[in-house]
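In structure tokens, one chain follows: the form predicted on its own.
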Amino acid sequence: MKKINKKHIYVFDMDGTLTPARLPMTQEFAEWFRVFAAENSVYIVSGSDAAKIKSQLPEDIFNGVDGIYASMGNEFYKQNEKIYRKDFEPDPRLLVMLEEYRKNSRYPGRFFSNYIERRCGMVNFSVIGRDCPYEEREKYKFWDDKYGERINMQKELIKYFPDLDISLGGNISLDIVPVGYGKEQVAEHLRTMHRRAKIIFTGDRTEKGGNDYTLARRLRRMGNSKIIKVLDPRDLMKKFLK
């Protein structure tokens, strides 16, 4: 199916926003978007890297979407064709004060890992590590919340580290990432694809510290762009199908 609507630039990121997090896009959720994604033109941004994306969507939309911005915008993909890639090499003092808080958490919980996750253009780091199920992220997040380990690390690491931009992604982890390397890249990288095309970008995260908000900053910076800020992807076809 041919797209039909060029006038709007349809942006999603995707963990909490088009899937629940960490997990795979629903069969309900994945008929709703291969129609959406058909008839309008439509980029996923995310966090996490390639291979983490195409575990938790389905080929079809992988590869049938206008573009995939992985790892922040840092990769982005094509109809599974890598276009570009951008790395960087952290401070050992930033990976040497991470081991410190996983050792000194004070997180009753259970602990997993993979929690300093290297990835294209930076570094995801998860005090409980990556690896843990479902169920564990659920508690860390929970405890989290009332306790605020995550933002209490994220304002240390800014004053330490003020070439950084650290935020909060998803419910247990920080990006962390050198300015100019988060969400908000995409914003120009879109702009000089679509120069009049009006913007409108989905996200969970769009709050000050969350994830997805440089992105939503820079776009309202640009203007003509709209950010939409959802729950989770039942709150996003609630508001879609209005």
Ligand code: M1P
Contents of the next structure:
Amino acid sequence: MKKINKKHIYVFDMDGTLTPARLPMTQEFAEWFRVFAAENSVYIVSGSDAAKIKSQLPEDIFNGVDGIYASMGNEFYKQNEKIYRKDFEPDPRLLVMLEEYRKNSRYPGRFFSNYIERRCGMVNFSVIGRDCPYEEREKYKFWDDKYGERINMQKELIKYFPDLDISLGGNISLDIVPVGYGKEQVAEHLRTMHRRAKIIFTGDRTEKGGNDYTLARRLRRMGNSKIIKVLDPRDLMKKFLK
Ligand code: M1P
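Can you swap the form predicted on its own for the form predicted in complex with the ligand?
What follows is the entire complex, opening with the chain shown before.
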């Protein structure tokens, strides 16, 4: 579809930016976003895999935007068609360390399954397990903010595995990719498709250590770009409607 605005390319993170963390996009937000995506070139980039992204976005939005970068940009979809995928075989020593973190965690709450999730081109690790109910995720987040379990694991893992990029995922996990296979890879891919347009990236974790940081940094270095940090979807709408 021809877009009215050809000078700008908009890239959005999903969790905490277009949707509340791990929850579907709200109806109010979807109504506004549909109109925005009809007039502008829009791409979405997420650490989540395609199945999770589909469960959070209305189908017409998943299929209607210009492209979806899933699993940190290691898979790319256009109109529901997979255009490419990149794979990653994690070092067995990394998996052993993650198992140890799970066993030795001091988190006083409950633990759930799916704590090492292997996705296309990456691993997502969550001490409490990705199959936790929403209220348990909130409890862990609150505890982790206070005791810094994820930051400590991140610091230690970076020392052992300098060829890996380890970022705080959303609220309960770490995203682990080989260096260069994080969200930053999206910058080059977009630039080859849109040589002259200004790339505007909006995310909630653009600060150092957050999982939008490497893309924000790469775009800044590349130039002809702008980074917008938001607190949540409501804040995003406020900033875009200004
Ligand atoms: O999209 C942000 C993050 O969302 C989830 O994070 P968490 O479960 O920690 O809130 C994960 O899918 C993560 O990979 C992703 O980066």
